[in-house]
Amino acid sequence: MKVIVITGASSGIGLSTAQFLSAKGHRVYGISRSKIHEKNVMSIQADVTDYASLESAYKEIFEVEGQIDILINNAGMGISGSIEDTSSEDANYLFNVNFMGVFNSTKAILPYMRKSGGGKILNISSVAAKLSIPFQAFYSSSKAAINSFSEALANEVAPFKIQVCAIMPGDIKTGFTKNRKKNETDSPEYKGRVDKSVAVMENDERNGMDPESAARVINRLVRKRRIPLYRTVGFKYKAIVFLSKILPAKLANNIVGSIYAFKKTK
């Protein structure tokens, strides 16, 4: 039995993982801005953009349990639209949630994980971290930042028997599609292409994997003695990530552009 903390646990991958791991007998704490109504998931309301609220939450968990074994940094959001039309406020907010939220959560929990004698930090990244999606530039960039953060963190905390893994799911059917923030205005130069691109993204997501696919992968990482630095979720996405490594960068980027960028405007 492990004591597991999951941020963004009120919906999507976070909720599915909380349900799956609690059913396996683990003590699961869900961190979310809203109350989580799950029988076997302990709900703590906190905001990943507020370090003090996370520090208080993790202190409370450690005082009750005497240990914290696993942190799953899952909270995140998306923005769609062209880079040129994205407001600085929206870009800053996305990075505050997606990247600074991972930093805040990790920073707050590390003292308790060291006191526990080790543990695992699983950061939910995305295949988009490896293949940046046009008109989702800020989401892709934030996930790439999480990958770099995970690599540095893994080396820093290795002496404390803390392991780190960046988990990269492909398209998954969750409320993320409906909740994606769109630019308030799309200039005429981009609007038609943005609309087509977002339609493709949303169709891929609606026909994507069930969130339990990610939960099963996370469960295997929880159980393993040693975990990899990266784990891709979904067979076809493993193939895509592999191809991105062996193809010339410009060719790989052009392939992504042919799917999502709609470079021909007529």
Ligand SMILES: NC(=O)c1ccc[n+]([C@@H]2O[C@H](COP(=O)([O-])OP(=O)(O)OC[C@H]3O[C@@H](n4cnc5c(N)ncnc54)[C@H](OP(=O)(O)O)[C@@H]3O)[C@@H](O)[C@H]2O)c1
Given for the second form:
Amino acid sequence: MKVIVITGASSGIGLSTAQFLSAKGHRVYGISRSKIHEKNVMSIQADVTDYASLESAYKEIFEVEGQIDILINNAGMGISGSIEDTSSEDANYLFNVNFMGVFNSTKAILPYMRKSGGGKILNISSVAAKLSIPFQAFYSSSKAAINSFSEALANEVAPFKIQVCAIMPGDIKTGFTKNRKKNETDSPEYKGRVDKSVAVMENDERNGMDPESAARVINRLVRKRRIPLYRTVGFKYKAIVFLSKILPAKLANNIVGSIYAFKKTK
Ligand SMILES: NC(=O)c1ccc[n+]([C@@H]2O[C@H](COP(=O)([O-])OP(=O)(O)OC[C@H]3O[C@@H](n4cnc5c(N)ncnc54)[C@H](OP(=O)(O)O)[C@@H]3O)[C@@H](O)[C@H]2O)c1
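Alternate state requested, the form predicted together with this ligand (shown: the form predicted alone):
Whole complex next, starting from this chain.
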């Protein structure tokens, strides 16, 4: 039995993982702004952009349980639209949730994980970290930042027997699609291309994998003695990540562009 904390456990991948891991007999705490109504998941309402709220949540969990073994940094959201049309507020907010949220949560939990004698930090990144998606530049960048953060963190905390993995799911059917914030105004120079690109993304997500496929991968990482630094979720996406490593960067980026960028302006 492990004591597991999952951020963003009220919906999608986080909720499915919380259900899966609690059914395996683990003590699961879910962190989100809204309350989680699951019998075996302890709900703590907190915003990952607020360091103090996470600090007090993790202190409370450690006082009750005497240990914290696993942190799953999963809370996240998306924005879409051209870079030129994105407001600084939206770009900052996305980075605040997706990247600073991972930092806040990690920083707040580390003292307790070290006192527990070790543990695992699983950061939910995305395949978009490896292949940056046009009109989702800030989302892709925030996930690339999570990968970079995870690499540095893994080396910093290895002496404390804390292992780190950046998990990169492909498209998954969740609330993410409807929660994506679209740019308020798309200028005429971009609008048609943004609409088509977002339609492709939304279609891929709605026809994507079940959130349980991510939960199963996470369960295997929870059980394993030694975990990898990266784990991609979905066979098709593993092949895509592999191709992105062996193809010249410009060719790989052009292929992504041919799917999502609609280079003709009409
Ligand atoms: N769906 C996909 O295709 C896909 C693919 C690759 C990676 N991912 C990543 O997977 C993670 C989970 O996304 P999902 O697809 O399961 O989406 P989702 O169904 O929209 O769930 C997002 C979760 O994050 C929480 N959250 C959002 N902002 C928060 C904040 N400021 N503080 C605390 N919690 C917050 C939400 O809870 P509240 O609203 O209650 O706070 C919710 O529980 C994200 O990091 C996403 O980028 C998703």
